[in-house]
Each structure stands twice: as structure tokens, then as C-alpha cells.
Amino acid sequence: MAEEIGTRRYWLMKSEPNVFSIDDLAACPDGIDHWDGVRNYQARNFMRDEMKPGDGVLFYHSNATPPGIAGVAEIAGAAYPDHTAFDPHGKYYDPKSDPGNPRWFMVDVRFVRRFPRLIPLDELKTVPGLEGMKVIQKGQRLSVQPVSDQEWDIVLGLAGG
């Protein structure tokens, strides 16, 4: 996905409402918090190579019921390394990350706005261009990915604006 420089981009970020839920993140102070926890290579590289301030990012709740999109938010901050990686009694505690060398980054995210309604991954899966989107895509399990600006309209229309 080549964009110009300077250009916003959209993503969909997954979280688990039980752990992190949009509403978690709309109580924090600012509206903003820190997306820590991301374990794989390429969402890593999609927050450290490619994300930038002011990026608009739909909040998905996964391993609910049902799962969906929840709200807006946007990337408040630069990727930086992920201080979790280093807690050796933390969660996201990983022996091979360095502090001098960091493997996990993070980016920091900011509330913009619930949507009136949950939009159901299964209402997803039956738009009218929505049929490239990653997270409907089978076997796409990706907790940060890329969204087209088409596929960012529909699901703000979806939303009611």
C-alpha cells in the first residue's frame, strides 16, 4: 500500500473488551493510553514502520460476543519501544528483547468516538465493498492491520457518519 508522505492512513486495531475495551481507553486520562502486548512481527511493523500521529484507527472488540467494531480512534503518538518486553514478571515479558536493542514497539492511541452500535463482524462480511477488508478475510487473526480509506468510509457510514 504505497501512500504519499503525509497522507493519513486507517487500521483496524483488535482488543479484547474484557482486557482493553474502547471504553477503557475513553477513561483514560486524555482519552489516551499505550497499545502494548503486540507479539508478532507484522502488526510490530505495521506500528514501528508505518503508523504515524493522527492515523484514524477503528477500535475492534475481539473474543466477544459478539465481536466488532466499536469506535474511532486515532494514533496520538510515534511507535516506541514496548517496556512490557522487559518485565521479566509481566505478561508480555519476552527474555530476547533488549532495552538497547528493542524487538517490540507500541504505539500511543487516543478516543475519538463510541459508536452508537457495535458493528457485528457478521454484518461486516455482508457489505458491499467491505470484501477485502482483512478482518473479514478467514483465517486473518492479525491484531493490527491496514484499512483502505473506501473500506474506512463504509464502516463510519455503517456507524451513522
Given for the second form:
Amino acid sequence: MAEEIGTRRYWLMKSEPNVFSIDDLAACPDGIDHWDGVRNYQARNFMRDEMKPGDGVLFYHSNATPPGIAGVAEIAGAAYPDHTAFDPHGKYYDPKSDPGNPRWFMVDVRFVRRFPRLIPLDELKTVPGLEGMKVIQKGQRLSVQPVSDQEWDIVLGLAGG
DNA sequence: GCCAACGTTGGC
DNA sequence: GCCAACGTTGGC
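Switch from the form predicted alone to the form predicted together with the DNA and print that structure.
Entire complex below, previous chain first.
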């Protein structure tokens, strides 16, 4: 049985920079923070079931001027329960998630690098090979999305290597 | 601030 | 299990 050692998957994760930007991640101890507050089942399933340490992450700034990809991070650890769902005073509280049977999960994410320039959404929409990227589809709100190997390579190329 | 698109909830 | 109402996302 062939093992899938060495396979590395790629993701795009959205964050509002006025809430948590790529610079905020870079400023965390060791550049690592937990990606809490995801309350969407599809996004949760990607984090809980598919992400592996070492996977690459495009850090996307949403609700920004302009919105776009700000840099690269990587998955730093496997998913574990999102404890912010258990805090009745927190904004991510979900009474339907309890510690004995957590509904929501999160991963740790490590800063890798900020791009020399933000790659705006408008530009992504014009790049051959990125037509299928979920983030450029109208109405696509999913905050954690898979990115293909080809899309990853193209985006890093746009960023200047 | 507007509002289209979407996901979730809950009545039936 | 349908689907209308509602809340949220996120570009503009």
C-alpha cells in the first residue's frame, strides 16, 4: 500500500483584516494562532477531516479595500475542538456545542510570509488558470476553501515567487 | 451602508 | 422533508 507521505494540500482561508490580519498572525508567538470562530459545516469539515500539518494556506483578506490574498501561512497542527463555542459570553458561543460532543473545530495556523504586494480579487479574476478558484465565484462565502496545486503555483507566481 | 447570495432554522 | 423566513457574508 502506497503511503501518501509528502502529499501536501493547499487551502484558502478568509479573514477580515480589521479583525485578524496576516500581520496579526505574524505578530503571534512563533507566528502561530488558532483559527477559531468558523461556524460553517463545510469549512469545519475541511479543517477537521482534511487539513494536515504542513498544508499551505493562502491568507485572504475579506471585507477589505481591496479584498485579496495577502500572503502565505501553513497548517501547524491537526484540528481540535473550538473552545470559543463553549463560552456563553463570547461572540462565537454556540449552545448546541458542548465539550462532551463538540460541534465546531479549529486548527492552528503558522505565518509563513506576507506577499510583497496584496494580490487583489479583481486581479485574480483575470488570471488564466484561476477561473475555477472558488474565491472568485460570485456569492461564494465559504471561508475555508481547497485550492488546487496549479492554482497555488499560479498565485505564488503572481506574488513574485 | 446596500444588498445579492447563501446557509440555517423551524413551522408545518 | 419542504420551504419561507431569517441571519450572515462579503463585494461593492
